[in-house]
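In structure tokens, one chain follows: the form predicted on its own.
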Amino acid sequence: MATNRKILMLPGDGIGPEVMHEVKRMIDWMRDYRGTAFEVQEGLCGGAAYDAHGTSLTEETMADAQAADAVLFGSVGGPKWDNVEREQRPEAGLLRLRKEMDLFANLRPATVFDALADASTLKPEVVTGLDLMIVRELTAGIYFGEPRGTDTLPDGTRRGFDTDVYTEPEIQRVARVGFELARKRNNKLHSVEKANVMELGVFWREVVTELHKAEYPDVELHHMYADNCAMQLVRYPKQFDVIVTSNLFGDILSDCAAMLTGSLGMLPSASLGLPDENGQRKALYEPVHGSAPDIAGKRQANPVAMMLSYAMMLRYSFDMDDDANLVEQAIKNVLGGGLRTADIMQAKTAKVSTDVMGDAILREMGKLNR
């Protein structure tokens, strides 16, 4: 089936290839039963690329990513590569993809499925019905700012330092993503920083406030300090709709929000660039969980986050909402039927392997597609 929609798959390390395999099966099913076709290419990234090529990301794979309409990414890293030089560590390949593709907006949804409300460490009444989105700035801030490094002071004291820095356009473009998402959801945005102690926080708040006044006065805007936001996420998370924040705070807060749902194995993410003249964005989709080397190869990994990342790809890169909804509803139905991988086991549920969970979700998609 001819198509001009190009996907690059980078399964990576650990459980990455296992959960990506389930998405491959889903893509094949959607081709056969929904007429949804993609040109799929596969490459190496992270430790797998280092083992094969001596680098965590080759120039060829970087070029393939730039040419793709979307990248599906598994996971990178593991103790096997702990002693690899910093520039070639598995994580360096992922950071390079984000930077060179200019994927500045990281979308991290935290959604609690009704069937998993009891799996959260918080009380069910606190998390039932939770549906929030964190927009994390991904290509600037303290993870990329200069100067950075270590040095020795005149008195012999050693110090380490990083620079948290943002330009006005860098704040504006990620805030626009937050405002636009809020308009499509519940029209409420929380902008999170530390304006009480950081000059950057003051600047961030000023830029977001000016943008709100100029372009998004219809959206309800709230400002919140990052530490208070962390507290509020575990106190009353349903007060939030969309949260937009910096690279560092987004890293921390999105992991906090992830655990409200009961398992990192349930959560997808999308990293988006600016739209081009045709409205198309470079994009990378990946599950929030890591490579989980302790269970790699044991058929224990939860494939749901990878499948939901695929659903996000359908929605944000290809405007295929009906197909994305099909995937998401099938997952909800299977979880509601009591099937669980090890990470989300509950009383009176059935523990299944990675591939059996994949089988069940594909069967449910078939029922919904009739």
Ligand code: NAD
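If you superpose the two forms and keep the largest set of C-alpha atoms that fall within 1.5 Å, you have the rigid core. These numbers come from a predicted model, not from an experiment. Residue numbers count along the first chain shown, from 1. First, how it differs from the form predicted in complex with nicotinamide-adenine-dinucleotide (NAD).
The two forms, fitted on the rigid core, differ between the two forms by 2 Å or more at the CA of residue 204.
Relative to the superposed core, residue 277 undergoes a C-alpha shift smaller than 2 Å between the two forms.
In this overlay on the rigid core, residue 104 has a C-alpha that sits less than 2 Å away from its partner position between the two forms.
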Contents of the next structure:
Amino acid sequence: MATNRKILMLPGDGIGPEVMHEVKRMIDWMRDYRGTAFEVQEGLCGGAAYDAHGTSLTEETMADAQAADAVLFGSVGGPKWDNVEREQRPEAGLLRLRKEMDLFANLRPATVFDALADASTLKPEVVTGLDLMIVRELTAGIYFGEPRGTDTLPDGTRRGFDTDVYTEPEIQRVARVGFELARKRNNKLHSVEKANVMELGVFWREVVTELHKAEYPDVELHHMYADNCAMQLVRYPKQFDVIVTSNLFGDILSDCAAMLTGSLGMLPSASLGLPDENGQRKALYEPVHGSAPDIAGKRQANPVAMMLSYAMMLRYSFDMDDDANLVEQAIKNVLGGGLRTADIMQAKTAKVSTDVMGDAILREMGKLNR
Ligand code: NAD
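Switch from the form predicted on its own to the form predicted in complex with nicotinamide-adenine-dinucleotide (NAD) and print that structure.
Starting with the chain above, the whole complex follows.
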């Protein structure tokens, strides 16, 4: 049995350890019933690391993350650490991981499970069957660009400013992730900017167009303005397959797309770095939700976002598409059968705890695996 897939698990705080526990059971199940072995290491991050070591991420854990093939991350933060100094806040540990691993491409799928189409604020016919992916650039653009700050003009007027800036390689590397994903999915990519009013938008469009011509002529490429994209996401979201965009627009559009699906407890994400000489990318997988201190320790957390993050890891870090499909199909079937955690309760469904949901999904995986 090969054991060369090295995972670092960082469950974090609040509901993080509870939802990660369900993934651990899934990993054990896959070892027992599909012969899939991972080398799993566990570490502390966020408030848990602060309590143990006085820092939200130790040097050792940072080194373990760099050495792992993939990091599975739960969630960090909570009121307990509200007064901790800024550099040691739980969130600082996560930001450092993203920065030092150079995770520049943030993948946020928005998938609507048929059984949950009613949970969306949009009409079921608009969202049923929705399956799109937003690729947001994560390490450059306006959140990092210089100059930034506030100053006072000679006439005494105060002003604030940030700079939206991308180099050609920064646009190319995130666009490549978008094109590659499109090739694995429905072969359609929307590149989103504001070329009508921003110089950077014109440049972004030019770079993506050149890359398309040179390396990905087989992919159907569309350019769209960010404001139109926001509108199209709520008007007719099924027109999209993969969307690639900058940090700022991606921040806004991915939250908008997330809400099409109706629940925070269902949303996974991946953050990817550049491939090394073996084609292996540094990668971190985490649910979109936070540590949910209001329900922590109550067995109420929905484990599905964490499980779907694990499925993304199987697919994007280890090319284990069959195993990823098994996890996703089991989740679909269990939801279709009417089991729900409290956050996604609907009429005529049965409310279950985190672990009972985990049991049901594992049982379903067993049935599908026969
Ligand atoms: P949150 O996502 O933790 O919770 C928002 C609401 O959604 C809460 O009512 C919560 O109970 C519910 N919820 C979230 N995940 C759920 C799940 N899996 N199942 C059922 N219900 C779920 O956001 P928040 O309340 O704004 O933040 C709480 C803490 O988490 C803060 O300290 C914040 O900084 C941190 N946070 C961390 C991350 C991260 O680790 N990546 C992301 C967002 C927020």
